[in-house]
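Shown here is one chain on its own, the form predicted on its own, set out as structure tokens.
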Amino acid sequence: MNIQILIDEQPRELPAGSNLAELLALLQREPRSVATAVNGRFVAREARPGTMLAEGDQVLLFQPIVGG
């Protein structure tokens, strides 16, 4: 079974059960690269595992901010 979420706004199709550091490597995204926010909220890298994704979910990748 599929759940349908949307990956920055575009729609796509992800096996039931997965999470956002599997959706990542399906994307072939290296995790360092790339911030994550899951419904608006902010996700931790080390999160990434423990964060279920679910049919509707919103996923939003962007580039992490560093400086000082």
The other form holds:
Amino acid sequence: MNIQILIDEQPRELPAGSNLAELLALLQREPRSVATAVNGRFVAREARPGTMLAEGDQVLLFQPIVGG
Amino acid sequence: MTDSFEIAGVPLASRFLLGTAGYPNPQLLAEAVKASQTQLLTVGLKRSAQGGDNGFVAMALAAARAQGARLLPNTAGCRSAAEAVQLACMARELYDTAWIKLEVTGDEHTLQPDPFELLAAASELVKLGFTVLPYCTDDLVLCRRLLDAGCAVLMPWGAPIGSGQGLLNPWALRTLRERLPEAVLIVDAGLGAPSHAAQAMELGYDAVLLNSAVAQARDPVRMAHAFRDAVRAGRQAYLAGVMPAQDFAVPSTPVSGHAFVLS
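With the form predicted on its own in hand, show me what the form predicted together with its partner chain looks like.
Up next: the whole complex, starting with the chain shown before.
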């Protein structure tokens, strides 16, 4: 059974029971290259494996950029 | 002569803080950072869906490492305390620093900081162990509240971000300096010319932070040199004691009466 989440506002299907670390692996994102938030809340790197994703969750990824 | 200042107990040998956005190419960014001799370089975060950055971040990080500069991530784009706190946590993880330039915008046209959300975010971030450098307005009472909340530094605006208008309210900035003599004060935003930076330093500010004035110059590297020298000149002038302005002429040559007395 699959669930549907939003990753950076784009819909994506995942196997039910997936966690945030598994999502990053699926997206081929190096774990240290991004920061993560689920439903507007920061999820620290070490908390990703224990963060289970549910139907309708909104996942945002953030990366470094130049800034003033 | 070393003339350093401290943020949260960390000495910084340069009073020129530089942003990394808007440079024509990564190489010019690196050369401008080197020319500035800055010890504090601002960076940001973005939603990763918005594409790559063509090597700018890698170059900024390398330039910072090359001269021992610290990184100061910002919370640009945040409109509420809750957003800013979440983004600050992400910045701490991504950049491995607890220093944060706290930005919470309250008005889309002027990009003026929202004083209420800013104070709420600062209070929360201090509790979470951050060293908070809030980008704020020049309101004295707000600044006092931010210090009371535990902010390490205050960074009042000179003018709206990117406007290059210089110090729009020197009276307010001078008042802040006079009323908060123990605070570390940095003018952030709105500086367009090196003379603006010198003016801020002459007022007794501890440092200046700018980005666009260098990044958008026809020759960013030469402009970084110019700002570096202007910051030093303004600081030296402050230490030397700038004479008070007067509304009337005062002769500088000590003569009495007329130069020639014809009888």
